[in-house]
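A single chain comes next, written as structure tokens; it is the form predicted alone.
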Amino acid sequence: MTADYPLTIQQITAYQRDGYIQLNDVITGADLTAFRDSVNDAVKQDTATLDPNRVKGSYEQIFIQCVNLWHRYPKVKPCVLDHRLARIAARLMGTPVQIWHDHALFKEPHTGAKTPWHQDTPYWPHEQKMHQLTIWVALRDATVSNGCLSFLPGTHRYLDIEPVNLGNPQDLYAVAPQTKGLKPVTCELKAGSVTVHNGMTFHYAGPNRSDGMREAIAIIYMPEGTTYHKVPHPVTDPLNLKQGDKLSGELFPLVAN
């Protein structure tokens, strides 16, 4: 993928107004096949040593989760760092963008539980919490039946709301009473289509009631110059960062201006 995806001014305006947007047919043909196969193989390798008969905790019941595959699997790297996806992020965000991390999210057939309503950014160790965004790539069709995403438009403006415990979620209206009356928008996607959402936009995925795996990968971007806020996170815990350090270098590359 080389040429920019043809974003319109109207789409950029809609994203900035609503905090999310659906973009169709972003990855197609052989590119989609290579992307899907590389992520699939990486997830299989990452989870090969897990006991299939283990008792899963409430969080693990939601999805199979593998973070930063691009660091460890050479075939995933060009997919995650793809300039075309990064340019979508930069144009919607309005700033140069760095990779924060990737996040394979496979929801298992019949057992993949719902993903509760939540915002993403409150979980992340960033001092700036306004413009991060996620490009959520459907590697196979994402439907209501298998757990596609839904969004609450405009909720990217809701700041300082406590993070939802995904394993033991509170009632949304108890956490964010200002969401009462908002109508969710559900985004079914063909394989290769994406949703893009601001890290503060409330979103949800239903359970997977289908016979097949819901296969998706989230690629998360942050504005250039994002600095570290000292809270626990598996991506930054090993790095011995100090409060206010820039998240930079080969782990967090600049991918689009």
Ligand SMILES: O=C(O)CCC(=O)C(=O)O
The other form holds:
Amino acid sequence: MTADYPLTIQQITAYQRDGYIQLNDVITGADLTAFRDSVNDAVKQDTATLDPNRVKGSYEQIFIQCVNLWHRYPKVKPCVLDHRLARIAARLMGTPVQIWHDHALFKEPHTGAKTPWHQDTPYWPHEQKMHQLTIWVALRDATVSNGCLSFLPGTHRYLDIEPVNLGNPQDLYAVAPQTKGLKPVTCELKAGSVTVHNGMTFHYAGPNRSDGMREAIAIIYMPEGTTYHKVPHPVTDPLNLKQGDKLSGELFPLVAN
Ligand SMILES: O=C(O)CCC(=O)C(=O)O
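Write the structure block of the form predicted in complex with this ligand for the protein whose form predicted alone appears above.
Then the entire complex follows, led off by the chain already shown.
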């Protein structure tokens, strides 16, 4: 078993206070190359049948999104289920964690589309909403010019806010007037570094103004025992779940205690 990524008490406290944290050099060397190559191959295969000349809708202009690669591509699986990443999630969350899902988020150059300010958890079919978190892994350097993430610290305490429509976003201050005056923190990342954010923390990414692809994968963890809340979601729609069922089984493995 590999050693845990060193997390200090101060970092855990900062994550719990701010609802996000940046962790540097989490994946390095050959592991980073394997992660980047396997996700790139999977995204290529997932998107192979798309017509490159199609007219892209506003959501598709934000990023190419490929969901649950770990479950469909054997080479991605050990990267996403990596125990060091899962242990980071479990220590920050303070509970054993299951995988909720992953998604590759490749921001194409020059579409001009930002990722609007939003919270994640309101989109998810979960009864418990407070502790889910995302580890966002930069597979190549993420910078202001290619669309790295920014966060509004402390906004994970803002509950019951209407979900933002990413393809046609509402004004942030209309949806969440509490965010007026908060100062965003922008996190540039070297490849292999990560940000971790609580699913309730407001976050944003600018457009990719560089000439290359912004390559990232987001791995989302939920507390062990999370139960189903009946709203449409592509991961759970095929599963025939009832309100209150535990999300369990091969799609939602327990990955760290
Ligand atoms: O990668 C992006 O542009 C947005 C990422 C995001 O919203 C997330 O990981 O929750």
